[in-house]
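In structure tokens, one chain follows: the form predicted alone.
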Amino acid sequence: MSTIAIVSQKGGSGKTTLAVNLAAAAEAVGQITLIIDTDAQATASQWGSWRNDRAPEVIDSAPPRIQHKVEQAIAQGATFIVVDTPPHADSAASRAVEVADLVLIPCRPSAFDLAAIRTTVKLIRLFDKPAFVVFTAGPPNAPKIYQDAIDLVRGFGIEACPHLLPDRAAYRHASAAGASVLEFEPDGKATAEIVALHMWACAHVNMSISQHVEV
């Protein structure tokens, strides 16, 4: 059982793109998956409606109801829950982080975006949850840019996920078709990247839960 919160206080970081594709990757390997959309813009919910009831299911939730929705989903058999949050909404982000087993912070590798994640990092520290920055929408081949970004976020006291989600047209085309990149371009680079990220996230959740049980 995994609950992943996608949190960033900055708009345009790729939260919903990460949320829906991560959930689709979980669904593809047989996990019973749910996306909880807490954003008033309801972008994930719109994506879900375009899918005509194909999994993963997307439901909306007001911030105070996130905990209840997660508990309800678990009781009904959900094994992988992704909580998509709005920007500039501390209440939704706080509630999502509180229920999460793992927090992912999508961030473009640019100076303004990197500076903006400090607020998100401070919020996550309040709950002492495992969290990682996921670099999104950057150039596919720019190792120096990503290494500089990794070094910078380490200075903020947080590590970066080793799996990047660079800017790829497949994400835009898939979303417009109400699909995930796994469905739109099964053998594409975007699919390989999101599948690797999903496997890494599951491994980190299992490790975190094991450490908690040992303690």
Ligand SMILES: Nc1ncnc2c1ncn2[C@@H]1O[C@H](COP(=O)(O)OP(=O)(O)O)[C@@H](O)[C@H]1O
Second form
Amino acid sequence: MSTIAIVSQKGGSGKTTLAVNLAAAAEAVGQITLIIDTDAQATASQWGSWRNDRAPEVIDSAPPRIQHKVEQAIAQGATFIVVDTPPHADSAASRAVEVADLVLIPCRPSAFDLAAIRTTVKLIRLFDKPAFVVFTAGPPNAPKIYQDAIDLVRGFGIEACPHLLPDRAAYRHASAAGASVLEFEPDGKATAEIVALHMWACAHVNMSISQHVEV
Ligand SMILES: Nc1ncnc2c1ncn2[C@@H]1O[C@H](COP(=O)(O)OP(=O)(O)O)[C@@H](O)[C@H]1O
Ligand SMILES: [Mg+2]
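Any chance you could show the form predicted in complex with this ligand after that form predicted alone?
What follows is the whole complex; the chain from before opens it.
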């Protein structure tokens, strides 16, 4: 079982998009998945309500309750928990990192966005947790942009995830329909990318996917 915190102080960096689609990728391979929405704007919860209770389940949580909700979910059999957080370094982000086995920091590969994640990186350093920047919503074919971004975040003392989530219209269309990209465009590039990211995340937390597939 593993808990993944999605953290970035920058609004619009792709936290909720990553949270719901990563959870959907987990659900698709049979992991018992829960999204904990700690953002008062409740975007992930909105997505959940558009789905009329179709899995993955989305619950909300005030920051002081995050740990309790994670423990409760694990006791009830959850194997993959994703915690979405608000766009500021408040207690929700800290509490989410505290309970996480892996922290992902979505960030657009642009100078302003990259500069802004320094504060997030400082917050995460207070906890001894594996953490990676995930580049989101950048141009799909621009290796130089990503190489520069990787070098820059290394300079902040953090590694980048080798899997990118470049700009794909499927994310916008899927979210608007209360769907994941896996449901919206099963054979699309966005789906292949999020599935690869999910497998990578499982490997990082020593979680074998096959062990968690429900037969
Ligand atoms: N990889 C992507 N490709 C295309 N659009 C994206 C991608 N990631 C995020 N977006 C879009 O960017 C906007 C902000 O994303 P969101 O996940 O709500 O960010 P946050 O939760 O960090 O505020 C949304 O409209 C979302 O659809
Ligand atoms: Mg959000």
